[in-house]
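The chain below stands alone and is given in structure tokens; this is the form predicted alone.
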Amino acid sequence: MRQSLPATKIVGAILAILALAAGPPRAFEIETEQYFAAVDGSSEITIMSTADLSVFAPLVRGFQNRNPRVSVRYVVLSSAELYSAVLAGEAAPDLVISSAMDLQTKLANDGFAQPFRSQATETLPAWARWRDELFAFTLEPAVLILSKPAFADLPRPKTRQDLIELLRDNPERFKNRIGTYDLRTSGLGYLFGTQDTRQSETFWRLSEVMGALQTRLYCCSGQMIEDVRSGELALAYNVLGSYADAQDESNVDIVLLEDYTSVMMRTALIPNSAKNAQLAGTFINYLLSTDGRALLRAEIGPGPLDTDTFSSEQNLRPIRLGPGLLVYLDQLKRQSFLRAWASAIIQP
């Protein structure tokens, strides 16, 4: 008579089969995921992005208004997770959208993006398009945000030197009440930090002053903005301005510093592994279209790419696409930069 397997072994075998069916475990961490089903979903596109769902959802719906048969799977990851997932081949989206311009440039430079050309992409200036593989579609400044109650009887800083003097003169007000990106873990924070060093040595003096006041380090702009709004923080430095604009500003003052304000451009690329590259190109065209730009301008935090902005606002400095963005991705330069930054900002 054949003996039956113990129940524990049967359960174990079933779990093993289910695990194999599900495929290998995912090595990257998803923050949010939403499926935008089309009425007649005959086609589907997967977008992996660093933009919060609340910020990008109107653009997805606007795209679907023009392409009603296309369903969209929208997945949100951190810039570092997104880069690593594409680099390692652990993800195969049709379109990659990220705020980390340097990491996007490296993906394209290392052969992970395929070219795309259209009438819309051809109109982009050279500094907003790279090798017909990487395309900018927003302008988003790195800003200083202030708690209005905390600054009720203090002067509003106009430059980084103003900010340094304000912090030095009022240490009791600002100790443990300053926020900024953790450059070790935030791709966007690292981009803003390295761009700061290109603009002025003031960045290092400011980092030392902030470090002496036990500055708190964050992964994301959203949490910094929330903590400034609640009064937990008095100010936050190098916050993504588009996120601040998109939220209630009743307790928050947004400052574009007059010495210079770095402007990030959110970019899109079509990876080589894309299954629906043509639809991905259609989405890029929508982002650059009159309708897409109008939606960005009217309803969403990120502003559309507009070259006239830089002629009217002299303090705005665009972070240009190109091989210059690869300099601080060199491992030795990155390690050296982060050591110097950590020494300044993390003090006993």
Given for the second form:
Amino acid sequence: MRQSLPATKIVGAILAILALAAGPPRAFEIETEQYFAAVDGSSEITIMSTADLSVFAPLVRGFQNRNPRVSVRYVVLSSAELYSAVLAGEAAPDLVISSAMDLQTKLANDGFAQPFRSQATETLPAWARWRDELFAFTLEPAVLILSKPAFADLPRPKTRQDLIELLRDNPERFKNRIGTYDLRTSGLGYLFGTQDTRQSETFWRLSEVMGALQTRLYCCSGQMIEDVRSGELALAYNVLGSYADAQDESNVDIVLLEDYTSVMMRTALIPNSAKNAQLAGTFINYLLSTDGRALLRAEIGPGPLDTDTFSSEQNLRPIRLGPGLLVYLDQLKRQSFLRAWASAIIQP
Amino acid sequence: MNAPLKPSASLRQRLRLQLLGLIAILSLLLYFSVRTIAGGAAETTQDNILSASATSIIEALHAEQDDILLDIPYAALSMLGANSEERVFYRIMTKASTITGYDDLPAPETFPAPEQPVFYNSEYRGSAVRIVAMTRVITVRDTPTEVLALVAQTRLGQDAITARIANTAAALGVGFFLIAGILGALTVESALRPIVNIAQAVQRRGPHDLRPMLKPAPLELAPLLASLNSFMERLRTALLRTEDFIAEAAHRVRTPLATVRAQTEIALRRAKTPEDREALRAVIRAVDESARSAGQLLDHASVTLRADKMERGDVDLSALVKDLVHGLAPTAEIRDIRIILHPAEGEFTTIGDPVLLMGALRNILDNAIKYSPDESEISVVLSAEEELCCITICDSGRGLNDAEQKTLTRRFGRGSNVADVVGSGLGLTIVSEVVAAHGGSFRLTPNKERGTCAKVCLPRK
Ligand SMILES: Nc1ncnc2c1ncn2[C@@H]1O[C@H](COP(=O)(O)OP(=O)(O)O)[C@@H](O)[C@H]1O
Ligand SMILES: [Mg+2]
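So the form predicted alone is up there; where is the form predicted together with its partner chain?
Okay, now the whole complex, with that chain kicking things off.
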């Protein structure tokens, strides 16, 4: 599904690199930046996002098809960097798209977001928006992925309890072949981990068992999926399902655990410092439009407006937007949580 | 007769104003009490949630060796988002430093006593917030340390609720005001109805109707009605006495006058010199005038004082007018004045007192003769107009000299151009009162060329 890079994209990338070289030092680090120049670029918006360029490029183009005079600067950076970029108010983005629901909530809670109301946002279910400032547009489950060859003669675990028993019964097979997020560095991993502790105590037991098997810690879902596919890992826990879906699946099984599966929602917000809040609103409307949703479904999976998702899957637990998410951002809470987690997962 | 009574103030107005004022005060009271009570309840709800949140945070505090540790329960903040989309802030601090949370969240000057949370409103990050401050003492390194937990929530929902409550309260107040106002107005009307009824009953009866009021009256008005009745009774007796007195007086004057006249006529016949004769004729004229005045006084007394006792029978006006003209023709002839009675077709019957009607018409014709020059004509026309029959008496005399009818019909009212003619000024008073007592009308108008027309219309039977 990856197409060859069109000429404009290459030019944009070169421009972006030039701009990077020339620009003043920033308070945050970016990963990639691409400028989608409009033919008649009379206006411009800057989107800062944690989503890979490859995932979002089709959406930006789709948006530009509808709004041909808008140039889009798409900047990819980590959720923590994105958070500090908004706090700094520097090189102010017009639209912030992040998978870190907690940080997004904190931005809105602390008064860095501005409200936006439209027909599209009104149709969002109440759990998919907060204060008219934070809008969810995807539903991305945390999944367990299994290497098919490694599980050739093993039953597929259906619940975390199954998984714990499986790991306990086959330590030699899984030793050093389990992957999960390093919660100390990955915001998304931390979000999934903390949500796990809310759901059930099995998370701590699972971490203990995984720790005993020298679990490898990762920064990102992509690398984990890659290692499961190559057979280096037998399984990876709490991988972003949307990324797993996008990969070649011949070697990999995706399991939505039946006891519960946390569902992350990617959210968009318009910062107070946005220069072009109106266009940012237009982009949000596009994300929630039928066209936008169709593209998102192809790249990431269903969104909150795809209503039948939840009625069919009882075990899906969307992470709730709201002040509860602020709890895990508390420094003391974070410290004590990470201490407990590290002592479970890192065993000599 | 008397100037219209100037009412000091309307009872209805006063009742309405007072009731309205009362209702307005009650409405305002209702408005404010609903606002305070409901607003207070809404605030209490928010305070309760804040307090629950702060309690669960403060209970999670614990000391480990030298550190104060805190593991904020998820519910502590999530409960604040359960029913609202308020922004949430918190701060955990000792007197020395902030342990965690928003270190610029406004804290009270002094820590409140443990178990006694303090609630206050403040401004934080551009929003109005409600804050709870709760203290707990925990022992760190064997020293009791006060730890303060602040939990804050924006008041947007609170403000929205307050605004909604204010609207509801206002609607309640206005509704109460309207309903109570309408009921109040109805009450005023029904309370005043007996008074209005009696006033109307009094007003309906003519000015001379002095019969007692027999309508049932409410307890409070019974004394008034009783006094009114007894007053009217006394007035009636007094008037009857006056009438009797006047009649008696007139009669007493008229009888000797008749004797004087008869004796003078005899003397006139015997008189030798023209001077004597002239003097005696003057005496006769004066006596006639006096007799007429006495008659008018008598007539006047009977009309004004006996309206209720008036005889009511069929009166044939054409016969009456014929008699009238016949009776006054001799007087007119002395001055060569011709009274022309125009023949009338049909029936002219009215209901009333023939003596009073005759008296009234006589006064009109009398005036016509009196204020006409010698050798002139007076026309008397009987005509039918719809439901009325009218008698018009026109002369070609000196006219009214622009005097208003109202001043001429006033008692003893006389024109400015008639000083040379003897008169009492009672004639037209009698006319208008008799006509009014019969439900008719009386108009004085200038005659076409010169003179005066007097027109009396009475309802036809
Ligand atoms: N036919 C009339 N012609 C002129 N004036 C008249 C006539 N009838 C009445 N008046 C005026 O009306 C006044 C009042 O009339 P009346 O009450 O009969 O009193 P009086 O005793 O003066 O006739 C008269 O004084 C006179 O000025
Ligand atoms: Mg007269």
